[in-house]
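Have a look below at one chain only, the form predicted alone, in structure tokens format.
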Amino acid sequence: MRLDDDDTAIAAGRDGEGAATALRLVADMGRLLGADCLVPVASAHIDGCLYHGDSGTLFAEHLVNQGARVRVPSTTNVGALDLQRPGNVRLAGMPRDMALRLMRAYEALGCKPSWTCAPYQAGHRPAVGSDVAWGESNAVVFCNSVLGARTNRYGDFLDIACAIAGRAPRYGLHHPQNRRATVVVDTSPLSDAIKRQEAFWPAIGAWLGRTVGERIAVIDGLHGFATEDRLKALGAASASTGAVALFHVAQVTPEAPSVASIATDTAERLTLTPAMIRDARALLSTTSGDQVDAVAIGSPHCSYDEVLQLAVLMAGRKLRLPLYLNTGRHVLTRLEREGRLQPLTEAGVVPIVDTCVVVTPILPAGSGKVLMTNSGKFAFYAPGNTGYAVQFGSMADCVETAAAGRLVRDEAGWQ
């Protein structure tokens, strides 16, 4: 792999010890990944700020002590603490201290403290065709697919190294030819009624991830049904159940004006049937019966529009189960300013910002508990991360369940 004169100067210490460390890390990873050179990036989204152990904190603080600063606009993914409502998180002792130190270290590195897994709905929206270095699976797939910017799935610590160096390895999805679809998905057998279902979008995402793995698909037949929040749900589920970093939706996403324009000549053709999508939806639930102990929405973090939808569904009712609303501080601040948050909290909604219920201890501890969610990503990760079994449904199902204190799921439209 070749470095240009500027890269070489940074690695040699021209811009300080921290920048040199970052550039060398990016270059070494580039060699391992088969990159031919480094590419300048326009922005970064940092996943490494979530506490998984002391080494992550010490690494970030080492960069701070070396004088490192990000060279491009960089947002932070969720941390392990709710900095606005600290009592929401049961993390205690040294792990809590280290988690806070980690979040503060990323702020000291110059990252914008957005603390959201949906930075694209908090104003961080790189231009179509721009090269960026994003971490966090749902953010990556949204950035590539819906925004049309170019990033690989940059893991923890490489993401911040790219942000400090202002460079990323030139391989994979940074190459336009590698962004062509090798799988074509035909959804014409599905009714319009199913495509209008909110729960359809995580379900098709879960099916896509399990079916294509890390390949790139173009989905045909969703034009007129896709919204940004629905595409967000599709991408998050596909990136969790598989390793999808890019999908296209014909006549919707920026690189797919048509199937023919984005699919390769040898692309595999798949047809999605009603039975297949119902099976995919069923796999998002891991238990039977009507027991539910808590409800959680917002993975990826709920948008402002999704919270307004929640408010309509609540319709002044009181909840018998806690409903955890995971969202970004940019959304919560607006809700508070407009007076929309207090009616929700008085009814039993528990707002969570800067983190979420599946990555840190927030849900009540105990065995044999069940979480209801409308998130394909929560459904995939919650059993392993929290010990809760999962019931999956729409946001309306989640509200009805929280109000009733037991599982309620509307099957209309799925028959």
Contents of the next structure:
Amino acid sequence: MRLDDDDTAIAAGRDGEGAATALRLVADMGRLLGADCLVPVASAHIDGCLYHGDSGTLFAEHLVNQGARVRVPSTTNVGALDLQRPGNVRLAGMPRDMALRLMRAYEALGCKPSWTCAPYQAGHRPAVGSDVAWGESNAVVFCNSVLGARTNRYGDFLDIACAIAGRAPRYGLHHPQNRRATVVVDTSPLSDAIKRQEAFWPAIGAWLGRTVGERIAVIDGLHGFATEDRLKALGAASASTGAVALFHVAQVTPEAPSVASIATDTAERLTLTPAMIRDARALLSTTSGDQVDAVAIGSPHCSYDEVLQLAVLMAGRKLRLPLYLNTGRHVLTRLEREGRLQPLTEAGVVPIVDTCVVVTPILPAGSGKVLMTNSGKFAFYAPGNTGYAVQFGSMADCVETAAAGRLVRDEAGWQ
Amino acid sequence: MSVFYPGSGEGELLVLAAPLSFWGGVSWETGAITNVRHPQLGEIVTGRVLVVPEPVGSSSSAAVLLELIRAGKAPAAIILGRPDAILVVACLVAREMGWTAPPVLLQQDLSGLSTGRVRVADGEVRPLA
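Coords for the form predicted together with its partner chain, given the form predicted alone:
Up next: the whole complex, starting with the chain shown before.
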């Protein structure tokens, strides 16, 4: 791998010890991954701010102590604390202190404190074809697929290293020829009624991730049904069950004006049947019966539009179960300003910002509890992270369940 | 075979029977597999030669591995079936911090690896009696 004069000077300490550490990490990763050189990046999204033990805090503070600063605009993913409503998170003692120190260290490195896993709906939208360095699997897949910017799945630590160095290893999805689809998914056996179901999108995402692993698919037949929030849900689920970093939707996403234009000549062809999508939806639930103890929406963080949809579905009713609305401060601030938040909280909605219920202790502790969600990502991670079993449904099912105090799921359209 | 991160280690093989994201799938406190949908739920990765045929999942997996490394609870070695940046970055950060990280190898053909005790050193995997 070639380093240019600038890279070499940074590695030698021209811009300080912190920049040298970052450049060394990026260059070492580039060599391992078969990069030919480093590529300047336009922005970064940093996934390293969530506390998982003291090591992450110690590394971030190590960079701060070395005088490191991000060289490009960089947003932060969720942390382990709700900084606006500290009482929401039950972390205590040393872990709480270390989680806060971690978030403050990323601020000290010059990151914009967005604290959201949906930075792309908080104003961070790199241009089509630009090279960026993003972490957080759902943000990566959205950035590549829906925005058409180019990033690999930069994990914790490599994301901040790229942000400080202002460069990423040029390999993988930074090369246009590696962004073509090697799998074509035909959805023509599915009815329009299924494609209009909100729960269809996390379900097809979960199927996609399990089926293609890290391969790039182009999905045909979703034109006219896909919205930005639906593609967000699809991508997040696919990056949970698999290692999907990029998918295309023919006639919808920026790199796929048609199947033929983006698929390779040897692409594998798969056909998605109604039975397969019903199975994928069923697999997102891990339990049966009608018990539900809590409801959570917003992984990835709810957009402003999704919160408006929630308000419509609630129709002024009081909820019997807590409904955790996970969103970003960019959305909550607007809701508060417009007077839309208070009616929700009075009805039983619990807003969570800067973090979410599946990454830090927020849900009431206890065994044998059940979480209902409309998120494929929550459905995938909640059992391991929270101990809750999962019931999966649409946002409407979530609201009806929270209002009724037990599972309510509309099966119409899925038969 | 290529060496992603140098070093040596030995332990019982643990070949992942299904893809596993470390984040949300392995406890950073105990090293146990916690993903309830995973066939090896409850197995401990600590001290094992962990074979990962298909790296998947959250990009926070590096943080989980780094914490296992710092706490002395990491696998003894990691053998990847496909190149993946997410786990090896934890080893590089550990090096910056002065912590000892397990070797990481890339080996396309994993068919010879199933059970038993092996030693990983100098980019090779050798069975131990």
